[in-house]
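Shown next as structure tokens: one chain only, the form predicted on its own.
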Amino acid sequence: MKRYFIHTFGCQMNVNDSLRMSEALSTMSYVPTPEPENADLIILNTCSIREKAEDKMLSALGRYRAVKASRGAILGVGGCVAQQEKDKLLKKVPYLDFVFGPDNIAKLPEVIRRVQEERERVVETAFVDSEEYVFPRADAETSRGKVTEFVTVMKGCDNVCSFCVVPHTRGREVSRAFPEVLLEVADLARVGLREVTLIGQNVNSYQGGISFAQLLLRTAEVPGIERVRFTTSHPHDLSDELIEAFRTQPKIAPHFHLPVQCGSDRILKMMRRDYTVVQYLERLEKLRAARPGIAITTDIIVGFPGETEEEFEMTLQLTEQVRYDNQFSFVYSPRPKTGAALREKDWGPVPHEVKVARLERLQKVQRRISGEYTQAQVGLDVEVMVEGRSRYDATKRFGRTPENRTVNFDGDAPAGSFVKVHIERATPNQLQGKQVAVLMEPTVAPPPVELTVPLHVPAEA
């Protein structure tokens, strides 16, 4: 049987699209395995939303080559940066074969076979209209032994803010039809997973025959589901419908990431992000007050072309204001095709070491703000999904808060546990502590021989 090795980079969307990938290598009998160097089949899939994700992707393969030398490996780049590269990507790398966009993850089986059969090097990069493009179906059974997984709900968007290049990456906005997600829930749930995450880059956009509010209280509904969570909104989507669904439904996971990207009305305008910081808090105003305890996170992009010293003391400000529980925070990074891009020299382009300044001065203030959410916990007790053995010490146990926030603790509930932890110490990243109770059992056995060989490596940023 062929072997295969799957690298991904990015986002939640990204990781979701590589289970994908893996379902559709499995019909042409590959297997994954843990090591490039073992591997006949080696697809990057990739992230363009900064520069160093392109630089990453390129130092992969650049590494992967001596794979393919010594092994005849096959070699692919999907993604982000293969839609947006297409073949231009195939004169920069004379050595790779297949590249393909997110839209054709349903052809990889086919673009191989020509790269096989045919000996040509393919490129597969055609956006599929919004009426043609069908949502790749998950296999449940990919997902047993797992408590929480991925559920993608629409993807694309359009609202084309200026520094973003996912319009040009993803294309157009679709939604998946709401009885598809559901039947997706429900075979994940019957295979014992506890919590789902609806995806897309827009998700609260969400128009697949129902709100999206209601598909949150749908997929509440369903039969063993204990916690839905989703990912990434736009600020201008929080409805007053979603939320009250926070307010009237508790396994609506009391967290809420909502990008601000900068704390400066007339840089949030430059951006195309079409609301002010005043708007932006008085709808976070309305969810804190319909969810009380609730955890926000962000975005927040520095040094955007053109901002001042001064504008940036306003995203300061507002760090400090909200209290975010966590924050991703990056320097502007100039992406093909996007109007930030194009205008940069006209708006005035903000020094590198300036940029930097500035990040450090922003997470330094971020990493307080979030110790000091954390060390807040310390003495009390917490209820912990279970999600399996620790990363840092095999001996303890691994979950999450209904706040997102990671705790790692002695125990011995197995995964899609749900248990009272008693939180002992904390960083601003992590909580520890000891369970002290099993609030819920898991709700199917886990399979009797527990995979050991991932089916692609963690995404990086």
Contents of the next structure:
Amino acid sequence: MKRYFIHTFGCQMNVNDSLRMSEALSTMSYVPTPEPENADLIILNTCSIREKAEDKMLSALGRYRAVKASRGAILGVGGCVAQQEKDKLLKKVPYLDFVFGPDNIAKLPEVIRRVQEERERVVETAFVDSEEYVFPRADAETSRGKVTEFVTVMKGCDNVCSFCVVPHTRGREVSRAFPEVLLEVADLARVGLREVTLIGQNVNSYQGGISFAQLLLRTAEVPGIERVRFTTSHPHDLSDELIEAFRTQPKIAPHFHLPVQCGSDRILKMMRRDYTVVQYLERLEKLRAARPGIAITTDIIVGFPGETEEEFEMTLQLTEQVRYDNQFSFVYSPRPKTGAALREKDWGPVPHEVKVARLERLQKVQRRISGEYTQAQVGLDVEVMVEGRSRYDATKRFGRTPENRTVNFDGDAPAGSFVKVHIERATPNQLQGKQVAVLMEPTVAPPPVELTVPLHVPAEA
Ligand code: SAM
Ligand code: SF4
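We have the form predicted on its own; now please give the form predicted together with ligand SAM.
Next comes the full complex, and the chain you just saw is listed first.
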């Protein structure tokens, strides 16, 4: 038996792609190891959304070089950096054995065979035509013991946001046929999963035979599934039908991640986001009316080329006005071949120290608002889906509320249960408390050794 180690960077798509890679490797009698120093094969599943993510992958690759030297491990790079750099990566990193793009995961066994038997250095980065693309079907056994899982509903992106490299690294949008999605969800439910998150770069433009709202409603009806989530949505495609689904189906969890990117219409136009701040706010208002108490989160980029102090302050104002539950905020990072990077000089680059200072100001405001939300939970009883042992303290249990707030608590309910937790303390990022009642038992017997969670936090973003 040979051992493999996959280091995953970036978003949910990569987390899911790594699972598909491990399934492909199991057909070759490879088994996973948690220690890269004991591996015979190391794969870096990479992200190129920001330059920092790329730098992290290059420094990790440097560390794994020693494993190659000491035990002859094979080294490969997959994911978005692989797709972006292709054969250039083999030239840049002379000890790298293979490079493969997100569309080529099914070819992994063949790529490894060529490296091992034919001593080739392999590059497989062709995009598969939309009509011919076959979504790999997840093996539910890979997810046994977990409570929540991602399910891919589409790949690629047809939008042209001027800052974003995704259309270059993930190709054209292709939707997965809805019966395939529902079969995969049913397989997962059969091994005990209670929650699924439907994932794609822009799920609102889903076209797999039914609308995305209908897909959510059908997913919620799969026996055993209690919570349905999804990510990510583009505000310009957020339909009334989707908002209506939130009103009518309580199993669609009350959390909406709706990336706004910034609070200035001029910058939104330069970003090619196709909505104004007012239109965004109107959508949110409808959503909040349909599902009172829904948690709203977002993504923000600060320091986009040409962003003035006043325009940045509009983002601060929007943050105060919407009162997001949470934000993922980033400093603008120019990416190869993107519209904004090509025009950055004309639009006026924002100096790095100004970007960083703006990010800190924004995050301070968001921390206060997030803290106000979580403090308001202290003294309340909340519903928590138990996912396993807490990562921070093995004597405690970990789960999430329907709004996706993380809860570490004293209790004994096994993973897959739903419990009532009395909240005693809060920080801006998590709630703490104690289990006061069991609301629902797991659907299958819990595994002998429970998982330590959160597992879905990508290694590095
Ligand atoms: N498809 C999603 C959408 O349209 O909202 C976003 C997916 S992207 C993987 C996640 C987030 O990364 C974006 O919402 C954006 O805030 C951030 N991002 C993308 N490109 C970036 C860049 N060049 N610099 C900084 N942040 C970036
Ligand atoms: Fe990138 Fe825009 Fe597509 Fe999101 S919608 S993946 S930000 S191009």
